[in-house]
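Consider the single chain below, provided in structure tokens and representing the form predicted alone.
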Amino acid sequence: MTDRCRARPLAITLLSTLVLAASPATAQTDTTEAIVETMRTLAGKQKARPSGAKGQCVVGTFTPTADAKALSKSIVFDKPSRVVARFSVGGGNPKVADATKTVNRGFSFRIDGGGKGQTEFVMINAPINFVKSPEQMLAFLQARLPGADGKPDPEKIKAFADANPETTLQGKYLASKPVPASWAGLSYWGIHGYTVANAAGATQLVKFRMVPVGGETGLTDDEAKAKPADFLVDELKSRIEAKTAAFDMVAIMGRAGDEKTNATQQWVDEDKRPTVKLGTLAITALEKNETCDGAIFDPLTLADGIAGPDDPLFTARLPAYAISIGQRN
């Protein structure tokens, strides 16, 4: 074993010490602990990813657009820069069809802003979240364990569901939605409301959204059907081969009195709201996957000029992300 490899565990570990010892609230450390827990759980103890588990690492460019810099002072927003990226299919088994209707698709990506300022971005393929606290989110999942028999219990997913109505509504978009027939075929939400500012000071709210150059591309349930388990990576290749793996990221305008604090609600007529333009993320080539698996995509690492919510649900994730890549590695 190389020096190199003995560093990275003992990296990890220290970086999921100092993050736990950081946390503002012993409560919140535990309720962020325990839905690691829960959710290694319910995926079966693997070494894989508690959620996300199956994807496929990526490398391109982001190329940000001259509007960008009226709204966003961030370096990523300068010139262009390298991107490392990651597709992923919901939930914790490694081995789920990528034609599974029932789980979301993830796409996180670091901007390294020409090695002077990272930006980091996790986004899934609806523009809300499943649950609107740390504390919800763990109620969510115990719901699910497995009871005496092996299984998990009907009538107590269905009284959460009811006593908690906005924990269906990403599932309910989902199944609205055509089977994705490609990960650069969707859209993704960063579903957080951020703060931007410019160079002069000036703030505003805006969420941001990856949009596929190409459009939208979905699958009739026969056509998935007929979908081989693991299509979506050959899927990408070719894209990339053809250069068509690309998205826009804009940014969607935000106003006085928006919900800052709750991903499950979608604001007021968002999708008629104004949009800018920030830029254009190209996916170039697969990459090992390794590269992707040794570190987290931290969505609190965010360059000057751009600043995430303050929002338990936002701040949670990088110690639930720390805990489980120290757990995994």
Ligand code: HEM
Contents of the next structure:
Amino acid sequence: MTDRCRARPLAITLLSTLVLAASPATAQTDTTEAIVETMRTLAGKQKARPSGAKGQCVVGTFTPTADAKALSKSIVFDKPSRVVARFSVGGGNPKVADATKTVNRGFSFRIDGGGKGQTEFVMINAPINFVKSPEQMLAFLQARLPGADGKPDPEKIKAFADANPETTLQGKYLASKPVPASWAGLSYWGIHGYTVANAAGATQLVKFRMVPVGGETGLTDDEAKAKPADFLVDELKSRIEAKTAAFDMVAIMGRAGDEKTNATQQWVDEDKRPTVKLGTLAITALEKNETCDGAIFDPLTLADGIAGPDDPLFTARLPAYAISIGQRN
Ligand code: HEM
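Based on the form predicted alone presented above, generate the structure block for the form predicted together with protoporphyrin IX containing FE.
Up next: the whole complex, starting with the chain shown before.
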């Protein structure tokens, strides 16, 4: 075993300990711990992530546009920088078939900002989340826990959905779209409303969206049925070789009165709003999965000039991911 291999689990344990020690033991931390525990139970106690369990690590380059600086002074918009990213298939099953329609696809990435201003996003291929708060997430998961017969109770799941109709919206959105044909043929959204600040101190509410440069691609149900269980990595490999695995990062402009703490809702007319292209993220190579598995993608790591919302659904993500990495390694 090399020193590097030995150091990794120690670093991970320290990360979990530091993040958790920094958070006072509140009802919120109890909820976050219970969420991760319930996710693990539902995922069958496997060793991979309990969400986005199946995935592929990649590397690339983010090249900002000149327009980005007018919105945000963040160092990631200064010049091209290196990216480590991970595409995933949602849920806690590391063997889920790539053509599964009912789960989301994830895109997590770290823009390194020349080593001086890391910025991380953990996005999905839907503009909305399935719950609006950590408490609702816990209740959503608990409603799916198996009963004495080892199976989830459909009555319980229905009763939860009836009482919390907004938790059905993301599933309806995904069901209305074709099965993804490629990780690089999808739009991904950061979902939360972020505030960007430029060098003059002007601020703007935005949502971040990654738009595939080659357009969105989907499979018919028959095409999806004919696909092998693990086609997404090979498909990505051929796009990388053809240099067509790239996304434009755009900022969707927020306005006064926009909702900031209910991620189950899009803003009014969000899809028709003006956007500003902030840069292009080109995926340049597959990377060994250990590179992504040895750390978390932390949506709260944002270089000065980009700030996340004061929303418990957003702030719970760092402690949740820190607990999770401690358990999955
Ligand atoms: C209270 C809110 C949330 C909790 C508790 C939570 C929990 C988790 C956990 C425990 C993991 C596994 C992390 C790891 O082991 O590295 C995870 C991964 C993930 N989550 Fe969340 N999550 C939350 C909100 C969200 C939201 C709003 C999104 C969508 C924008 C999201 C998208 C993802 C994705 C794409 C992954 C896979 C990450 C990767 O590729 O490494 N999560 N989540």
